[in-house]
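Just one chain is shown here, as structure tokens, and it is the form predicted alone.
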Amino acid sequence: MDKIYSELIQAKKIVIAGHIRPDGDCVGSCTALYQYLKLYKDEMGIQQIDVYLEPFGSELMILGGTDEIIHSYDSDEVYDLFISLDSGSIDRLGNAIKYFNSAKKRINIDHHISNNRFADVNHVVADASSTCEVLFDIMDENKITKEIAASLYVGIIHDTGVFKHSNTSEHTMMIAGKLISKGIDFSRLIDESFYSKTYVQNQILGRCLMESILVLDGKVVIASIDRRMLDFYQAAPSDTDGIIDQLRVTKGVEVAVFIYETKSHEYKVSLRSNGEINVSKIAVFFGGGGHIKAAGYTMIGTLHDVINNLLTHIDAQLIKQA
């Protein structure tokens, strides 16, 4: 923290950036951190902070400083501090990787266990629940507020299940504890933010379910989805957001494997896995990254090939339990 406070303080304008189609931990950490530091511009004579992420799902804007987001890459600007969080590694910031790369200085805060340390300073707790963890970790308690606590609280249930995956730890309890006891309204940021669903989510979840199919023995789940039924539904890529989840909870499955077209023989995978697969390791070496039970990578090619290139990998790491 003190690599980190060094480089604010010598701050005036600052960016904050998170990764590609920003989930709820992504979008969480950077509301957080720039309600936060706005607590501090005057001490520390900080006169801009901008924050730049992708659109992403309208479940999030429940959250404080959504509204003050740039999604656009226009500007030019030129920033003395970037910071990058919830990204594993620089490919994962897309198009504000321009500011990266024009920033004086770079921090990178991240919990995911392939992040590769690309930043002048690195702080990474590889066994955090979240990214929204390490976040609270190195605040200042008492300068929580509860709009803040909002922001971190959503993120923690987002890359947590709402507590239910195994990243989730006594101390992850204990600060979900303590954001609650700045009086924010738990109930209604699980339900708005995680659970609820439009009817049109409802629909492609359904069509994902039906037409998955179980291989390698039962012991993995696969479904997909092209840009054709996702013209048709109308969605974005924020609209299939929990269908790995669902699959996940099939009985008997080791693996949920959910694939989505994102442009013409380019393919969004995501991971995750019940027991000893290692859906980390399967995912850094297409590219991606992630934890060991939950990753993801993006490849090109035919569905056919993605799907036979996976499993290829997914079977061998059975062969070894077996």
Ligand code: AMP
The other form holds:
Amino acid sequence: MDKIYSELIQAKKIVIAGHIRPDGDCVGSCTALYQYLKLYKDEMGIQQIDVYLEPFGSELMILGGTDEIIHSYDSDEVYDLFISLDSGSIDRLGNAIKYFNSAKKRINIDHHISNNRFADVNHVVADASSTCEVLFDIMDENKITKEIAASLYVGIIHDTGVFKHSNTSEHTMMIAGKLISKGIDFSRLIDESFYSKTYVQNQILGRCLMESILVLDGKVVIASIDRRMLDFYQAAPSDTDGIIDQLRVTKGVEVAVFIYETKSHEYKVSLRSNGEINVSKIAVFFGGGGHIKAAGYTMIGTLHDVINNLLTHIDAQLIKQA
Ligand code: AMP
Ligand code: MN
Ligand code: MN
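What I would like now is the form predicted in complex with the ligand, since the data block earlier showed the form predicted alone; can you produce it?
First the chain shown before, then all remaining chains and molecules of the complex.
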């Protein structure tokens, strides 16, 4: 922690970035830290703080500071300090890698078990529910405003599936309580950022569930969506958020798989485990990463290649378990 503060004190130009296809924890942590550091700008002699993220779903635009996030990577600005949030490896930073490479110092704050400690200062808490939880623990609680609290709370609810995933701990709930005490409208934040769906999002969810397949004795459920379908609905990748959660609650299922085509012959695979199967291990094998019960990766090939290769790995773990 001292190392983080000593880097902050020395930096005049700071850049914050999170992973590609940002989720709630990524946007929540970036906006929380952005708003927090702004409070210290004068005191610490910080001249500039920029946040870079790929575009994300409009449901997260309710968070403070989201309108100031930069989505284009044209500038060749060189920063004193790069802060990576919620990214398990450099490649997850996408186009922001160029600012990482040119920055004088780099900090990596994260909670992925697969994090490969790619920065100068690495603060990785693998048993934390979310990067927002890690951030709360290094922030001065008294300085946390209602807006910062809202960002942290949204990050936590997204990564815990509203406090239901196994990554939710007593400590997570204690933090949530402290954030609530800042006066946030938590019901609205949960509904608007997590549960609320557009009509099209619901249609895509319905189609994916209807066309899903149940394999390996009902232990694995798989749903996929190709480019044609995404184009037909004029949907963005973030419009598929939540489909995996619905698949996961299928009775008897140990692993839920959701696959979408990112570009021709390239697929993003999301994995969720209900039991003993370690999906992070599988994702890491295919060049991705994540947590024991929630992980993902990107693979090139046909949809059949993706499914065949993946099922071999799931089956191997199921056999070992039996
Ligand atoms: P997702 O299925 O995209 O919701 O991701 C589940 C978890 O795995 C999240 O914590 C992600 O950060 C992580 N993850 C997903 N895709 C990748 C990837 N390609 N590389 C590393 N980690 C990933
Ligand atoms: Mn994330
Ligand atoms: Mn996260």
